[in-house]
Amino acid sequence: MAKPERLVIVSNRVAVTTDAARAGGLAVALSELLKKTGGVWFGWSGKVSARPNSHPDTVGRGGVTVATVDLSADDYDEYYSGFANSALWPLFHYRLDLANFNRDFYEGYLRVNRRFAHALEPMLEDDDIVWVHDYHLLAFGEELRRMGCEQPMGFFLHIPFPAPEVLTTLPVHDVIVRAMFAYDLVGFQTEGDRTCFLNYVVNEAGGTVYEDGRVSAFGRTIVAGVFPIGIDADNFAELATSKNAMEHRRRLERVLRRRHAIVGVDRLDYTKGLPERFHAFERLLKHYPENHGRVTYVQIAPTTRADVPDYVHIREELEGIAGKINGEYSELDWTPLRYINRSFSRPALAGIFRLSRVGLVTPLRDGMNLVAKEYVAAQSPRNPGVLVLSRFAGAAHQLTGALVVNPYDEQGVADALQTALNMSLQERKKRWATLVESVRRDDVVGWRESFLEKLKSVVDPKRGRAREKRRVGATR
């Protein structure tokens, strides 16, 4: 009997978990997949060490091998805080004004990608399938290929892919895209992201795009596909009625005192459009004064990357705007904007979503945005809320029942909030039915299975030839 293929997941951080209440849906879905197939999850341990381990630390966890390596202080500064999060992240989100194209950062990025590849390579088996995730590891697969690895390799980009006019501002743009051609399958969240990639390949790299999805450039042919990521909708709906969720819902009800709630849940990040969102809420209060004492906006924004100056600045900016709004509009028994800088468990968020009349999700640019889908999944079918969604979130291509807005148009967002707050129950139910059908249909299980099935179909002929070569070599 043939040995089953083993899956090897590679990501910046390892997220194998058994706690669905704390972990994100993606971590749970990939963990479950590894437990079914057996496999390895490899990545950074999250530790910064004076003497990083050259060989990964491994531990068995629920049938999965967790393999991690540490970073040095220089690695962290140059690879993680530097090139990944001060160059690629802002660039891919169209924030050229915040991008830092420091060449030392780039060298550190390559160094860590190489070190990760050299740490993983001895653990790989001939029949492994390697699935690499996100912008931290664009150069990872190319180093494995240099080392002679022939295993099928797929790459999935969780964030947007920028237009060529934006990408080419990166001094090493050609090197980065060339590295992506080391993978057999490159996956994107939306057709727009894939189109940006193909436009670059044709117009900058002189490549060729074929009707069947294959793309040729840099002496190699790969497949570029669209695989919009989803959530475990049924699981999140169950969380919304759990004991923990109901407890947080009751706490919020006591605060609201029968007022409508607008809720936003985002990492504290300049791509999420939070200052623009706060200003839009301010416009709602100014131009629709009937909402005074009637509506409370709850924004949950846990701090991330606190050592990056741009994130320190946005936190200070938001605190200033929130203070101004509350100072101008608060009453003795009403605080219009509640701004919270800490994280909540998934059941807690599900309960908060379920109680809220409006889900406000208005990033300036986002690969997908799973919060929008979680808001939909958490709603009560009898009395669902309304999703107000940025047109620049990948989810907007799927969630056609939302009120889609331009996050840069603060008055337009305010108008959409007013529409959502006054929408009839009949229309809310109709819109929600469309939304939840999409969320359930395009769930996280379908995403992972469609990606891996496509990867296997792309590489099977090549794998057959590779195995034959190895058998011939062994016979000789």
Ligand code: GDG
Given for the second form:
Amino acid sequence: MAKPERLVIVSNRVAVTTDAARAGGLAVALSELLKKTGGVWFGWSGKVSARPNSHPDTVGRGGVTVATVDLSADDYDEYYSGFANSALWPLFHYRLDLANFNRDFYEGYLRVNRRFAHALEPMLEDDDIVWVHDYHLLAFGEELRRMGCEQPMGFFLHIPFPAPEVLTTLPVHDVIVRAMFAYDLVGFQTEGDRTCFLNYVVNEAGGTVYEDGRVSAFGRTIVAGVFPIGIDADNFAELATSKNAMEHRRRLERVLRRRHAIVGVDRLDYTKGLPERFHAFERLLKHYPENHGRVTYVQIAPTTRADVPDYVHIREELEGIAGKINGEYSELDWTPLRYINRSFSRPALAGIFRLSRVGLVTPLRDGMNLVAKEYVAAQSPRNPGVLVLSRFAGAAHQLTGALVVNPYDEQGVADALQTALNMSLQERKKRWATLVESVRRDDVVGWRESFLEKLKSVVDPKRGRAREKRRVGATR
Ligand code: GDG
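Return the form predicted in complex with the named molecule of this protein as a structure block, the form predicted alone having already been given.
Next comes the full complex, and the chain you just saw is listed first.
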């Protein structure tokens, strides 16, 4: 039997673990795969050092080589906080008002992409398959190609791809999209993201789109595909009834005292629509006063990217709104909004989801949104809750059993919450059956397999030729 190709995963941060109780489904799914095929996970160590290593530090963990490099303080400011999180992240989420197009950031981004490529290249073998993840590393493949690497390379964008009208505000938009053409396969979360990419290619780069998914521009032909990411649904469902989950559930039950819970869980990020969501809850209390003393909204929002200034602002803003709502509506024995600015373990989240009558997921823009899928997976089949989901989350294209809302329409979200809180058990069960079927069917294993199968099919003829060439070279 032929030996499976070795997989090399490249992402900004590495997360090799199979402990599903601690890590997200994505980290677990990718590390399981690496263990099967053997492989390398390469990325930033998470450390900032005065003299970053040019050769990766490597650790072997059960057949997987974890290879990491550090960043310098300038790298961190320009590549990570700068171009990735202050230019690309806001821009790709349609927040032009927050985007900072400082040229030093861009230079730093290219420098780190190049340094990462130089660090990985000596570790690559001819038969490797390289799979690069997300917006931090758009230019990584091009740097590897410059060094003569011919391995199949795929890229998956976890966040949305913006419409050309938005993308072209980035002064270096053409350089960035050209770099994406170094990959053989570029994957997006939704058809909408792929369409935005294709529109750019045709209208801005003068490229051609073929019916079979191939796209030509900048002198290269690649394939652009849609691969909606999923979760490990069965595992998350099991977590929801684990001992740890039950403990958290009981603690929450004690404070709820038979009230309904609405739950939100999001990284504290301005794309997640949290101020709008808080205001929508305020409208629920104002326009549907029967919910006073009857409903508690629990919002878990652990801090991320705390050194990017816009993340400090959003935190302050939320504290203000939460204080106002609780100041106005609290009773001696009822706090309407419990806003918790820290993280919980995955089993704890699963337990809290299972207890909550409503899962409130209203990002202003989101590549997919895994929380929506996790909420569905955690529900009890006998008494499932209702998912209220933003139409601007990639997940809305799959999760049609949700109450789909416009997160900018605060009254509309309040009305949907009221509908969810009063929905009959029969209707809840019917909607949940549709939701859970989709979450189980399109899971994280299906996602990774379909991406890699497509990548192999795209490059197969080319790989055949490359092997042939090597064989010819060897007999000379
Ligand atoms: C990006 C894209 C896309 C959250 N709080 C805690 C915690 N979490 C976990 C959730 C979920 C994950 O973090 C968040 O995933 P999302 O998909 O919701 O959002 P992003 O972090 O923005 O992810 C997104 C995703 O990539 C995958 O492609 O869906 O669109 O933006 O798993 O449960 N986990 C723990 N404690 C917390 O307090 N343990």
